[in-house]
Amino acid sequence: MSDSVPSPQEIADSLATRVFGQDLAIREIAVALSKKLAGLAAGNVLLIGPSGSGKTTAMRAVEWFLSSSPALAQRSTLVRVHANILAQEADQGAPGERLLHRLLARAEEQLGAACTVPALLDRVAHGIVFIDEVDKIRARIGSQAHVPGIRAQEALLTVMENERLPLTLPASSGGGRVFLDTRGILFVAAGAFEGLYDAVYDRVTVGQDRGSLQPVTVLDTEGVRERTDFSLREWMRSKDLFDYGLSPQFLSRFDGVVLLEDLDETDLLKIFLGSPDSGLESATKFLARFGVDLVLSPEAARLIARKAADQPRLGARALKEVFRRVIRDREFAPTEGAVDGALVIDEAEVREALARS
C-alpha cells in the first residue's frame, strides 16, 4: 500500500470476499476506487448484468470496504440512489442539485454537525454515487420517447461534467449558495437491461448483421450437430446501448462498461456458503436464538446451488427462493427435529422439501 492508498489488487482481494463470480467487475471497480482514493481522475463504471448477478452486492461491498478502515472512511462519502427516483425528481426540477444534497447529508452524518462548510463541500466534490437500475432511465421505450428518462440522463450529465455547479446549502450547512466542481465524483451505475440480450442476438442472427454469428459443428454423444454459441460480451456494441435508450453523451461518461457473468453452480455455492447476506446465514442466526445449531451436509448445499442454477435469470436471488422452500418448516418450529441441539439437513430432506413445495 502506497501513501495509505490501497492498491487495486488489495481492494479487489477485499471485495472478492463478498462478491463471487464477477472478477472483471471487481477489477474495474478496484482500479477506479484506488485512483479516486489517491486523488486522481477515475473513470465512471457501468455494470450490466441480470437480476441477482451481484451489481448491488458489489457496491455494498465497496461501502463495507471503505467503512472498515477509519482512514478510508474519512476520505469517502458514498450514496446509493435508485434511477427511478432520479426520474421522478427530474420531473420536479433540479434533480442534479438534489443528488448533491444527498451527498451533503451523508457527509454531515459522517463528519458531524460541527464540521466546517469547506470540509463538507470537499466531501461532496469527491463523493461516490451508485445509481441502481440505471436502465430504468432509458431515453425511449420502444418507439416512444421516455421524457423522465431523458431528463434524468441530462441531469446526471450536468453533475458528471460540470466544473461549477450551483448548490444551495440547507440551513444545517450554513445556508447560502455556492459553486461546486463535481468532476471528482465517481459514478458507478448498474442495470439489468432486460431485452438487451435478445436485441443483440436478433441483430447478429436475423437483423442488420445477419450472418455474423455462424453455427459451429460439434461432435458429442448425440452425434454430429450444429450449435450456435452466442456471448453478449463478444457481440454487444455501443450502438446497442444507444438503441436501448442511453444517449451517446451519457454513455461516453463511463470509461468502463462491464458485462457481469451468469453465475454457475460453483459461484452460487460459494455465495450460499460464504455470503453474509445469504439465506443460510440468516437461518443459522435465527435458529441459534433458540439454541439450535443448523448443519447442512455438503451434498444438501450442493443440491440447493444446483437447483438455483436452473434459474439463471434470477442469479443469487434463486438461492433464497430455493432455500426458503427447504428451511420454511424448520424455521416455523425451530427445536423440532433437533438432536442434542443440532438440526442436520441432508440431501434427502432437500429433495423431499423441493418435491412437495
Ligand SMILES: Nc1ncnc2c1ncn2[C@@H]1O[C@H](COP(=O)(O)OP(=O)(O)OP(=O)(O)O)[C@@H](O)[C@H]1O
Given for the second form:
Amino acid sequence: MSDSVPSPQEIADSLATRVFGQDLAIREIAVALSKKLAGLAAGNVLLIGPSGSGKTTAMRAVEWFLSSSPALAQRSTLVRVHANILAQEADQGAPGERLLHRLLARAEEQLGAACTVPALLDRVAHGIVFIDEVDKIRARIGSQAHVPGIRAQEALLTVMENERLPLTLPASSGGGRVFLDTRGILFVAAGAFEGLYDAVYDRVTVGQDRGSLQPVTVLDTEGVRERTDFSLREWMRSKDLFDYGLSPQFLSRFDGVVLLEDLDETDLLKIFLGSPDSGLESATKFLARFGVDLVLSPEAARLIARKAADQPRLGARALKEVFRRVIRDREFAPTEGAVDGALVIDEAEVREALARS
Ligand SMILES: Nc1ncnc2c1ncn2[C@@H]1O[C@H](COP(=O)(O)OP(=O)(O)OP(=O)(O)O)[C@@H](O)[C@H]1O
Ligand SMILES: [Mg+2]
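Alright, leaving the form predicted on its own aside, put up the form predicted together with the named molecule.
Shown next: the complete complex, the earlier chain at its head.
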C-alpha cells in the first residue's frame, strides 16, 4: 500500500479475500473508497443482487478493510444501517439527522471524548454510510403507496449531497445548532430487489416492451431449438427501478448502479473453502477443540457446492444449509470416527448424509 492512499487495485485485492466473485461490484466499491480516502468526491454506489450473493458481505469486508490498519481507521468514520430502521425513524421525525448523529457517535468513539466539535463534524462530513436492504424503503409495493418507504427516501435525500444541512448537536457534543456540508459523505446502498428480475423479464417479453427480447434459434446436440437469453444487466433501465419504487431523485443520487452476479458452483466452492464465516470454518474450529482435524476430500467439497448451486434462491446461504446436514452428526460426536486425530469426510459420506436428511 502506498503511504497515503491505497489504490483501487489494492483495495479490491483486499476485499477479494472475503468476497468471492462479484468483481464488478468490488471494483466499483474500491474506486469509490480510494477516491474517498484521497479526500476527493466519490460517487455513491447502489448494489443490486440476489439474496445471498454477497452484498452485506461486501459491506462487512469494507469495514474489516478500514479497521485492518490504524492509519485507515483513523481516516474514516463508517456506519452501517438497515433501511428499515431509517423507515422507523422517519415515522418518529428527523430521520436524516439521526443518521448524522450515528456518524457523530461513531466519530466520538474513534477520536475520544476530548476531541473538539469541529474535528468531530469534519469526520461526519466525510463519513461513509452503508444502507443495507435499501429495497425495503420502496415507495410503492405493487400499486399501494408505502409511506414509511417514501419518508425514508425523502430523509435520505436531505442528507445526500446537501451543501448546508442544519444539524442539532446532541448534548454530549456540546449542543447547539450547526450547518453541515454533506457532499463529502459516501453512501453505499444495497438490496436484493426481489421481483425486479421477473418484472424486467416481463416488460421485455410480454409487457410494455414486448418483443424487445427475441428468442434466438440455436443448433446443438438436441437439434434446432429456440432459446431466450435474458440478463438483468443487459435489460434493466432506470425506469424499472422507478417502477420498483425508488424515486427518480433518490436514484439520481447514485452514480454507479452495480448488479451482482448469481453465484455459480465454482464461486460457491471458493466461498465454502475460503470464506472466514463459512460453515466449514466453524466446524473445523469446533472439532479442533476436541483434538480432531476435519478433512474434506475435494470431491466431497465439490458435491456440497453443487448441491448448494441447485438452490439458487438462497445464494451462498444454501452452503450452510447443505453442509449442516452433512456435519450435524459429526459435530455431535466429534471424536467418533476420527483416525489418528483426523476425521475424513468423503464424497460417499456427503451423498449418504444428504440422502438421509
Ligand atoms: N460473494 C460472496 N463471497 C463470500 N461469501 C459470500 C458471498 N456471497 C454470500 N456469501 C456468504 O453467504 C452468506 C450470505 O451472504 P450475504 O449476507 O452477503 O448476502 P446478501 O447478498 O446480503 O443477501 P440478502 O439480500 O439476503 O441480504 C454470508 O454469510 C457469506 O458468508
Ligand atoms: Mg444482506
